[in-house]
Amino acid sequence: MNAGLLLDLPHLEDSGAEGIGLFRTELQFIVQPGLPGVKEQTEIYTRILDEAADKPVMFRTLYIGGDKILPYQDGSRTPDENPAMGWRAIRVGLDRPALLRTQLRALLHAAAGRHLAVMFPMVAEVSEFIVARRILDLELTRLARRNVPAPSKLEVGVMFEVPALIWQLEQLMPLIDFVAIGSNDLAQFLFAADRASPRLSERYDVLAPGFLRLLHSLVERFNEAGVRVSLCGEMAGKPLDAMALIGIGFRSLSVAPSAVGPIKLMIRRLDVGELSAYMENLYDSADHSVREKLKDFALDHGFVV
């Protein structure tokens, strides 16, 4: 499931989710009266890991900037004309390395002796990931010098949201343990369509053949490289869209807690092999969307999505 606040944690057990596939760490910063330091952040991340117990948690580093402005953030800079494509996420972290180091230090302290999974958002170039990973390694070295317990296992990944990264997969995959595809931003960047625009909100469909082909190709390449791949975003939380994602080859989805039950119910009724074979015929379609064809498939197989 997706989460971002401590009050989300009880849903982990209630929803039946198998872990937290996306923990949005910036939400904890937004609700604070001031920038939380290492001690405050460590306490928060420790509670999250305690509540999750033996279930995995994927922590996304700060995704501030754009439409996510901290109340106490320096307001002197000029706003971006297009915030979604502006100064946010890993770009802020790399430009303000002390901010990123503080967060990574807190995550490492909280995960002492436990599994820690960290992913960097909105990576557009492999070089950005390399610099972010170097900062993480500096904090690991700092732990060792101070004889502070390190995580028992550390996994590092990226949020795949920027299409430019498609042409650097060969360089990226040996460096990461997992990838989470962010369907919301990937779709809006691919279609050059602001998903917040009322005029464009219905114009492009994530069940367009081109977008499905792209996702299918990504899943195949990550699977071949042995890199775990998941998808988070609004697409994963809708039963019909989730059905398409499973047909593409996804085996891990991260959704709002309320969507876990309906998605699992859909999966239990699904013949995945038959669906995957059916979808092979859709990737070359010239249709605007294959949504109606997928609805027909679902109805033909006895369930409504």
Ligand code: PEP
Contents of the next structure:
Amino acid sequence: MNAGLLLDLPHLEDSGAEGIGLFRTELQFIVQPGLPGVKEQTEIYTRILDEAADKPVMFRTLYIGGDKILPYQDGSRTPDENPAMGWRAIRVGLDRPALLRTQLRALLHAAAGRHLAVMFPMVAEVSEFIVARRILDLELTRLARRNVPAPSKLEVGVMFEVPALIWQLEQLMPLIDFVAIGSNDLAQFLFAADRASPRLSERYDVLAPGFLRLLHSLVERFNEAGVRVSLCGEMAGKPLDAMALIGIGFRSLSVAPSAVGPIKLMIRRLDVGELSAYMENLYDSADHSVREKLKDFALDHGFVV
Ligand code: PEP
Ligand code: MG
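Complement to the form predicted on its own: the form predicted together with phosphoenolpyruvate (PEP):
In what comes next, the whole complex appears, and the chain from above leads the way.
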């Protein structure tokens, strides 16, 4: 499931989710009166890992800027004309490495002796990942020098939200353990359509042939390379869209806690082989009929999505 606050943690048990596929760490920064330091962050991440117990948590590093503004952030900066495409997420972390180091240090401290999965958001070029990974390695070296126990297992991934990365998969895949596809931003940038614009909300469908074809090829590439892949955008939480994602090959989705039950219900009624074969014929549609055709498939197979 997706989470971002300590309040979300009890849902891990009652929703039936197998873990947290996206922990939005920025929410902790937004609810605080000021920038939390290493100690405060360590306490928060420790509680999250404690409460998640043996279930995995994929922490996303700081994702501020764009639609996620810190109330105490420096307001003197000239705002970007297109904030979603502006100075945000890993771009902020790379330009303000102390901010990223502080967070990585806190995550490493909290995960001493246990499993840590950390992912960098909005990576547009492999070189950005390489620099971020180097910062993480600096923190690991620092831990070792001080004899602080390291995580028992460390996995490092990226959020796949920027289309430019599609053409650097060969360089990226050997460097990462997992990838989480952020379909909200990926669709926003692919269609050049503001995700918050009410005028555009009906115009482009994530169940469009082009977008599905892209997701299908991404899943295949990651599977072939042995890189774990999941999808954590809003579409994964809608039963019909989730059905399509499973049809094209996804086996790991991260959704709002309230969506876990309905998605599981859909999965239990689904014949994946039959759906995948049915979907093969949909990629070539030149219109907006895919959603309706998938609804027909669901109805024909006795479930409502
Ligand atoms: C996404 O872009 O799909 C995503 C999960 O990140 P956010 O919605 O927080 O931008
Ligand atoms: Mg995003």
